[in-house]
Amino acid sequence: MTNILNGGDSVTQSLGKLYRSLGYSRYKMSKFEEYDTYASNKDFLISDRVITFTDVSGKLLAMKPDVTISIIKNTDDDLGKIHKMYYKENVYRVSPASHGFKEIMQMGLECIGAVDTYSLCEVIILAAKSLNEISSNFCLDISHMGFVSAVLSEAGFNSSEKANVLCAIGEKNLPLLNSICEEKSLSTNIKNAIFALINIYGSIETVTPKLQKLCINEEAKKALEELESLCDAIKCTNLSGKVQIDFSVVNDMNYYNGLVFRGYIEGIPTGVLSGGQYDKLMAKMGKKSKAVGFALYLDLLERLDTGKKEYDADVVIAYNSQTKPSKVFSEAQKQIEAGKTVLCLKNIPEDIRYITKIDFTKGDAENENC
């Protein structure tokens, strides 16, 4: 595995890669963009809160917290098309663990256009193999608001109460979901319907055949066969074993409507990848588009543990005050020259991490390995 923060500029290039394989140009943006792409729709938006300020112009920016409104913003709207493209940019936004506002990296991509469900294939599997980049533990979790939605537009939810419903199915708190169906009154096929939602969970080989049991109309018959298009595309690769149907998956009605997705890695305890299909997005963004993607949140690779030990150089130099500048300059100048990273102390610290030392306090030097 390898530290995307220490040295992992190797990881971000091997996803630009892969991304690249596929057709997707990388997309560049400005820190700045106008506050009202972003005003309305910061529902969409991890965290709310936004950074301003007046432009010399007098337009009221914003520092970007989000990449995806900005590139459905700047694509053109055509529905004969595919737009395909990744990005690596920093995000302000405010971060859970400092509570204070924070520029974080953040990798991902979108495909927007004439999205079809190959596209839709197409994007999970990178998602997958985006995780695998860095780490082999991985799990991708994913579901379908358009199953969710079928069920629940059976039972006569208002818009108010299938927020509820999502926020319980997603918690997956079955006292709370099943005060909520008791209030409706519903019956017992449509009660049994979505207390499923919570309770299935697995292999896609073991799910698929459940969720056929609740195809109970249309739209769930074309979630349905969405899904399995999906996992007949996964089982072409070799991280099958990596994937799990998990409905309490869920994003906002609102602006989600098709498959959703979130990627975890051992040792992290959040996903560090979300990620679906947001038509409905699009549409409040005055777009006939469809479109799908995906981020990576580079921040929380932080508190990965890769058990990799990394040297803060290859070779330390020592020196004290008597020895000439030029000796130790002349060391280091070969040791560059072979390819090595040269640190040149007078002191060095306790826990300086090197592979050898080269010690010209005691006159001629001494070598030695850590």
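Take the two forms, find the largest set of C-alpha atoms that superpose within 1.5 Å, and that set is the rigid core. Because the structure is a prediction, the values reported are computed rather than measured. Numbering follows the first chain given and starts at 1. What changes on going to the form predicted together with its partner chain:
Core-aligned CA deviation for Met29 between the two forms: less than 2 Å.
Relative to the superposed rigid core, the position of the CA of Lys59 differs between the two forms by less than 2 Å. If you fit the rigid core between the two forms, you'll see the Cα of Thr323 move by 2 angstroms or more.
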Given for the second form:
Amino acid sequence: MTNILNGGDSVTQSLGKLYRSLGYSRYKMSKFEEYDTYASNKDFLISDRVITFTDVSGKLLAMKPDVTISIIKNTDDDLGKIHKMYYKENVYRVSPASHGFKEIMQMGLECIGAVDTYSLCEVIILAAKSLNEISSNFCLDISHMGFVSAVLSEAGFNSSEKANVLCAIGEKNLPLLNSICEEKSLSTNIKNAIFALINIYGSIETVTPKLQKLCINEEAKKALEELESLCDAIKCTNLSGKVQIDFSVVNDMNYYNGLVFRGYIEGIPTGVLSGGQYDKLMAKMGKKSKAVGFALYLDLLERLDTGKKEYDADVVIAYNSQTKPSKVFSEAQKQIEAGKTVLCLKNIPEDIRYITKIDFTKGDAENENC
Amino acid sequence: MKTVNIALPKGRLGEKVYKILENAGFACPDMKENDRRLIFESAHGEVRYFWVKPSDVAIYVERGAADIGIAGKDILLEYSPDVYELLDLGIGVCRMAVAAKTDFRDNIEKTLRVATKFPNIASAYYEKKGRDIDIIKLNGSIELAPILDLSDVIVDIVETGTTLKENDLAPFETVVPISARLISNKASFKFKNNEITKVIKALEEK
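The form predicted alone done, now the form predicted together with its partner chain:
Below is the whole assembly, all chains and molecules, this chain first.
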């Protein structure tokens, strides 16, 4: 846990190793990107506010608020190939809590090109394993926008009604959904299917049998088949107990078309992982390829470490201008080899907390326990 | 078993909800003693209640300090927190309305001055209507604004309309109906699902 506190270094290392083990290569990018890249896809960004500035050439640049869009832009559009990449980058976004820009460490992976059901399985399993690297107390909710969209188009909602319905599903807000459906006077069959999007959630085992009844059209059937084969693949891992089907994971229908998922870790109030298949974003950016990916918000992980830092260091070594530096350092070395953390100081501030103090200021070392 | 943290809004609404939960077996006798404590836990640790300012309930729940909470729809619309909205409790029913002096007539040639505690709700409402407005955010005594000609209209919660009437004001349009909702933190809903579901059942069956 302490590693998480220290910027999550060990977590990012083991995640990198995990992604590399399945052939994902590291993607690196610059801090800046042309503003135009984001302007046309603002809705895809978590917050639409971007830090912009003018380059010496007069071009409007942005501090990257997102990595996915840049990766899409710079990856060749070849349906015969598949590109597997992961990244660890800082992004710049407005934090709703502080109403100011924040630098957020984000790690994630993207799989672009000839994405097939296997690739989807690989990505969803990597998402579960990523969460497991952070804490075994996690929960991965998966949903399928193709299924949700099939149900909603069967009901004949127009785009603004669809947005309202999606909002209700995302909030698990049955009263709102009820009032929308009542206005529309829908058949019981369709109404049941829509309500099921809120009412049905839970482990793969309990939910999959119930979904069969909801195949109200071909599109829905196709989506469910895909969801089932994903669930099947997850069952091969020992993490399937922590994966749930929950349609309240709704991402923007203008960008996401298939599998969508969100990961939670006990002790962190908001989701730490978010992802899905975003072929529609690819199409908007003029690409034919398919794509799936996810991002992990590492800045949230420091909330996991509830331990208080009791001591600034195990050992404090005090010295003065007469003490030989070599003497101080060799003592420090000795303590480090014994597994202690050491702080060597000339003047020891009053508010510093330590277990042992070694004092060289009076000639030979004197030990004193605090 | 995990303890469910419940944020109750100070005031009549919170007391009403507590009574329902008390009858459903989530009692916490200490709550009745009028002391200055802020947190109360039930005898077997099923639930822990705390009283917070009504407009803060959504923040406690969104940030996970409370697993569930009771908040008015007005607060949810104003702050749009990222939470699950699980139940309409059907209590605390009122409406958000546009009110003005009884002789008010809207002059569309002028920017409409709107005084309110709910700037987001008011802006969204007038944007939908395509009406240009000037928002004046106040924190209380909204009814004063049109009387002193600080604003043309107010957007505020109307329960019985008595306060409006006594000040020679009248409601003109309903913006949105309001009632109390049960909200849940999204992560808590995953990790304390059984415990939270029990509390929801109790409130549903009231």
